[in-house]
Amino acid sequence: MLVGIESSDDAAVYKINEDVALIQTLDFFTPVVDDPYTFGQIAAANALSDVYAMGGEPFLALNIVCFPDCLDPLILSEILRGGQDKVTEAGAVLAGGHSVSDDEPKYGLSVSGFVNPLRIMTNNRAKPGDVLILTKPLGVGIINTAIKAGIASETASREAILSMTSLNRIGKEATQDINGVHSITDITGFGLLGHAIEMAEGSNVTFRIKSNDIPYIASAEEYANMGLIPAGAYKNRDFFIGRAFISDQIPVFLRDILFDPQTSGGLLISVAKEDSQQVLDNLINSPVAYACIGEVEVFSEKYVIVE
């Protein structure tokens, strides 16, 4: 076992031989959008993301399905079709799975991937002097809350769905064969700050994040100011706030976005400064916003400083 539970990493990694290691992950959740096909795409992209975060390529996936007997089976068919299309886009194979009857729909994947043991990316190897790059905008948790409340605009919904359904393969490929890429994690339920804190703590460094450089979906500011904050954001804040310093100058809505739980969020990449522009250049064809958001420093009192 090369990567297990000890580092709270994105997936488990088991060495098969000198050239191949197996990546194994599992993720599923309740619907975040009304359209079943889109939900299937989002859930699949989210599960596949863990393999990309470890520097690997997915090759095999199995469906995980919970579905109420009272709902039309055609809804389930659309969910599965969405998942199948994303797995196919990733170049992997979807080979069945398992379903149970449940009161609320849930869907996701168990995914296996391959990686060279010498090229595994973990969340605990960031180094002082590195630059931090985020490959997707924040705010989808807030916008999903607005969608559930029935007040999200068509533009906001479209931007959030584009982000959530975009595979993190482009982020992973942007780091390919760049020796200065030291550490990667994907931003999901703990929000940017939660996952950044885990990454910095595992690496025993401090992340200095520049709030003005953080990409987020514009509508998230409006909905955050309206109080449409998911419960998970408050849980993240309560759990992680003691390990971070957030400047008083940062507006309340942006504080909420920092802790906003993301579904199928982007990759947070820690890369040597001299190689950071190459990663950014490789992201040029990304369909969503990305940015350099900060730097890695020698540890000083807090794991993350946001200014």
Contents of the next structure:
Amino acid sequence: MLVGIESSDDAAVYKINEDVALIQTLDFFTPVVDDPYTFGQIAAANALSDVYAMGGEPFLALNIVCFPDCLDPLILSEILRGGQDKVTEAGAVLAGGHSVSDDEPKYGLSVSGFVNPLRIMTNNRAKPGDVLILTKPLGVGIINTAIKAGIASETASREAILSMTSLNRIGKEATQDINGVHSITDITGFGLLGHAIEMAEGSNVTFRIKSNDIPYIASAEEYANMGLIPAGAYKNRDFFIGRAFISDQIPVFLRDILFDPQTSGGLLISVAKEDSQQVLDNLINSPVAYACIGEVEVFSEKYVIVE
Amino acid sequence: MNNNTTVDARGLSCPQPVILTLNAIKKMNDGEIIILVDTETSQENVCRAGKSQGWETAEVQPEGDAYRIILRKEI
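I have the form predicted on its own already, so could you send the form predicted together with the partner chain?
Full assembly next; the chain just shown is listed first.
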């Protein structure tokens, strides 16, 4: 066993031999968007992400399905088609799964992936002098809340969906074979700050994040100011705030975005400064916003400082 | 003229309390809106919704398991 429950990584890693380790992960949730095909894509991209965050390549996936008897089975087949398309795009095989009857639909995948044991990326090896790169924009939790409220603009919905359905493969491949890449995590339910704190704490370092450089979906500012903030963002704030220092200069909406729980969020990559440009160059074809958002320092007082 | 209205958003989860608040605001130019909510998330979100439309939070009072929020706008 190489990575298990003792770390806050999302996947388990088991060494099969000197060259191959198995990554095993699963994730599923209730619909975040109305369109079943899009939901299937998002849930699959989200589940596959855990394999990419460990530096691995997914090869096999199984469906996890909860579905009410009273709903049109056509909705389910659309969800499954969305999942299938993402698994195919990832170059993996979808080989069945299991479904149970439930009051509320839920969908996700159990995914197996392979990784070279020497190339496993965990979230606790960031080093002082590293640069932090975020591979997707923030704010999708807020946009999803605005979608539920019927207030989100078409542009905002489109941007959020594009981000949520994008595979983190592009981020993973951007780091491939670059020795200076020390640590990776994917940004999900704890928001950027929660996951950044976990990574900094596990690495015993301080992340200095520059708020002006954080990519986010533009409309998230307007919707956050309107109070369209998911309960999870407040929970994250209350849980993590003591381990971070956030400058008073940062507007309230941006604080909300920092704690906003992300569905199928991007990768946070900690890479040696001299190799960071290479990673950014490799991300050039990404369909979504990415940016260098800060630096890693020797630990001082707080795990994350946002200025 | 006594321009006020009450919105009971207890038992509703976000973003419903915000939608009800914004709907109430749309119908009023000024005055007072009393909103009842039962989670802290809803309480914070409703105050922000008011602020975004130019309504100040005049009062937030815990009331049993709920909160009583008064939003006010004066012309």
